[in-house]
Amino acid sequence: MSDFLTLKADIIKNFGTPCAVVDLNVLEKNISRVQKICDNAGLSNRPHIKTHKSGEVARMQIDAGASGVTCQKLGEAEVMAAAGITDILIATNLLGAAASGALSALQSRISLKVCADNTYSISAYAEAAREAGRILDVLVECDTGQKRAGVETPEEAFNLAQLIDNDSHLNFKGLLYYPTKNNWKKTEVFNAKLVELLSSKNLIPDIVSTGGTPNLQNLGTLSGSTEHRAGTCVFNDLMMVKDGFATMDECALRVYTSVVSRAGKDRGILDAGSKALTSDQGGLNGFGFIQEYPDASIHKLAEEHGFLNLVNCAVKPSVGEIVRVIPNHVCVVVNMFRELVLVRDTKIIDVIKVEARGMLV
């Protein structure tokens, strides 16, 4: 028997199938990889925990040099925290955090960073800000693109920035940037007006934040950006592949599952449905990649079932097989699991619980 079959036969014996499995080699590799494009743009490296949920990956990535995490909701940030992680940033609006507490109960254990895009979220940190006794760091978030959160004119952030500046329980800590790929130019100049704007009331941004796996090829090219903000690079997946930035081999998670049914000449069924390889396509076609059928596609989902098309299939599956499925988007990938399991060289090493799982406010 091979060695993948082996650690295949090991994987349902111990875990059954599906399974989130990790490449420990490739996982290494990608975080050392980051933090090398980081250093050689002269920025901090501050990585989205959003991807992985873990805190053990995290300290992976402090370990090699990450200044401290980013995280997308507080509960996120309170597992960050039990793993002994102090420098965080939450890139959203809190206003849930905010309004039933744990905002405050966080923020008196620990000094967070959050950020804000209207008057409405500064005024929850600063009520949350008073009560946990201690000062807030706030950001403000700019949209100059992405078309999601952030606002819209280097004078309306002026204008939050003073706000928080007045305020006695909220610093006025910096600026939050999520710039699509290809309008840095345009980030570029939103900036230079904006920096421009706060100097003229002496206020100097301790941070100016960038974020985005794709963006990882933009760095440097911001002037007076401090730091970059990227998630999916530390496992990859599909919509990494797509957009340049990774190959099928500097993908480090595989969900590994059972074809249980071949039902038709042409079709079958795996154990893998939208609660494992979830409903989210990230723009691309089919739902993953079966690396030991790379001419089959999932081209449908159920909860429990993923549907597969065998047509172009020169050979196929049998009943009883387990494949490799490389995600189309990782990160609400590795949401649908409590565990991952560790391997390297084809060996298990460890399993470690996806702590984060499931932290929705």
Contents of the next structure:
There are 2 protein chains.
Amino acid sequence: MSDFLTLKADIIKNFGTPCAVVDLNVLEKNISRVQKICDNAGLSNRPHIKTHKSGEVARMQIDAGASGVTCQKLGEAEVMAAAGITDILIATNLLGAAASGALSALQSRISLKVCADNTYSISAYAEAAREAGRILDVLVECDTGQKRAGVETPEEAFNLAQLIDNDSHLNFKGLLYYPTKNNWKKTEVFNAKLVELLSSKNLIPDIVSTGGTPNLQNLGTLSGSTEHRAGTCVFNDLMMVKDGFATMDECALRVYTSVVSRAGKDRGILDAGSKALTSDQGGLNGFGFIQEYPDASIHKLAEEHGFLNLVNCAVKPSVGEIVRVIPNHVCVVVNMFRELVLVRDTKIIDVIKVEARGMLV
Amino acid sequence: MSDFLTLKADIIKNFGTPCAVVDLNVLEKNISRVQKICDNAGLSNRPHIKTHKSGEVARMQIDAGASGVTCQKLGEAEVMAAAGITDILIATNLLGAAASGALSALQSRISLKVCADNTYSISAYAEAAREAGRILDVLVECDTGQKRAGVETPEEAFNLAQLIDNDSHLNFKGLLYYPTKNNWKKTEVFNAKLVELLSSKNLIPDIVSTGGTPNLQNLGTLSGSTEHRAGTCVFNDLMMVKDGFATMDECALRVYTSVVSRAGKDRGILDAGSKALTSDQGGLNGFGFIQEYPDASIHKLAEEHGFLNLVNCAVKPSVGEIVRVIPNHVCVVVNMFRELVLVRDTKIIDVIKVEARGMLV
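Mind giving me the form predicted together with another copy of the chain, seeing as the form predicted on its own was just shown?
Every component of the complex follows; first up is the chain already shown.
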């Protein structure tokens, strides 16, 4: 039996399927690679933990040189704080957690950095900081083309920065960007203008943050940037392969899943459906790449069924076979699993909880 | 302040947003309605718990007259067993849980009914039953057009039934169908032929099971059927509204989410993204219906951002406003939340855990 057949047998015997399995060799290489990219660009590395949602993996990133972490939700920050991480940026308007008191509760224990693109958020942050009895660092979120959150003009950003600076409970900490591949130039112009406006009031952004794994390929392009936050690169996935950032071998996570039905000649069913692989196709075809059967496609999902099209496979899998699936979008897939099994080569090393999964507030 | 504004304020203060909120009045009506539909058709009601994944809601269904429950995963059955439910059907080929020993462990505590569409599964079940020291009931899964799991011919089903019957650890318990709207006639022909074959060997199916909420509209159409398993009808969603089974008022669950950004005139951002509403559109447009702004659309999701298009709204929501979203496909949305907040009219009554979320094996 090949080593991988032995590993598959060990996985199903110990955990059943579907099971999310992370190769530690690849994970360590990915962490080290991204740290080097940031180091070479002279930027701090502040990984986004949305991808792994694990205190243990975050610690590996910090140990490799990351300056802190990025979270998207207060509940994620709580998990990171519990893992001993003290430098935490939450990269969004945090209204739900501000209203529920969760923000002030965590801020009273550790110093947080949060983001705002509007006056309502700033008022909510001021109130939370007042309750916590500790100055809250606030970054202004700027949009340069993604049309998500973020003010659209340097003037709006400048006004918010002054509002933050004028509040005795808040500290203007910096600027948050998410420049996409095609708008670094626009971001450059936006940021230059904004920094000029800020300088007129002696407001110096400590942090000018860029984001995204694809954008690691353009790192350092924004003059004045101080740090980068990227999530997916810790594991990588088919989206990152398509994007040219990673190879299949650099994808650290695979979903081990059993072929549970072969009721038709050219079709089959996996025990991983949309509650494991998710319906998020990441702009690609299908729902993952099957390592053992590159010519098979997972063409459709029901909640707990993955529909296999095997028409192009010369050899087709049998019921009971375990296959490894590289997900289209790994960040949402990890969020479906309660735990990740860590392996090195073909040995099971550890099991870690996806501690921050379902931390929606 | 209207009652609903008070409730929204209570929800965000106690839980933050996004928050999954279930109206008990609607839930109770839905449970009672489906029980009556099954009673009127002379069929046992065996609700599929995939939708709510909660022992407490399952108990409500049993108390209303359900004969037992349907699960899709062994881990779901473990949760139902812990809630005191003893009549449990697992409607799939359960290979992962059979291989990990989880099936025999649960079968040694309570008697389960499982399904098979192939000989490999039957062997795995026999082994699990032998280990558990208790006869395992097995149904044969039949496909009459859905092309998911299930044998495609009465002859194959007959062969599997005999194989089950011949195994001293297994008991042939019946037949599992999922007739879709357009193939009741085909299912009728399939089942009649199969029952004829089975009779020749004195094999009588105790259970002939049909499934699906949409199919509640054709209930009793299959002669010889004994029970129905439907999941979504406990909460309902936009798919069931589109299908004609439910009205908006019969949708029991809403995601309460905050408008966290309004950086452009005709756009906005909700704090519910694909990790709350999921990328599963259920064949519909958008990612949910906003009760307060019927002319708004959630046209795109990032992981934690819902992208609002407000161009058609005469009045547009402000940052800080809480809106209620009816999901496209409620079964996958519930699976993203750690808990459900139960309300009656506009009062918070209880909070229950989504105990079986992430039970993938």
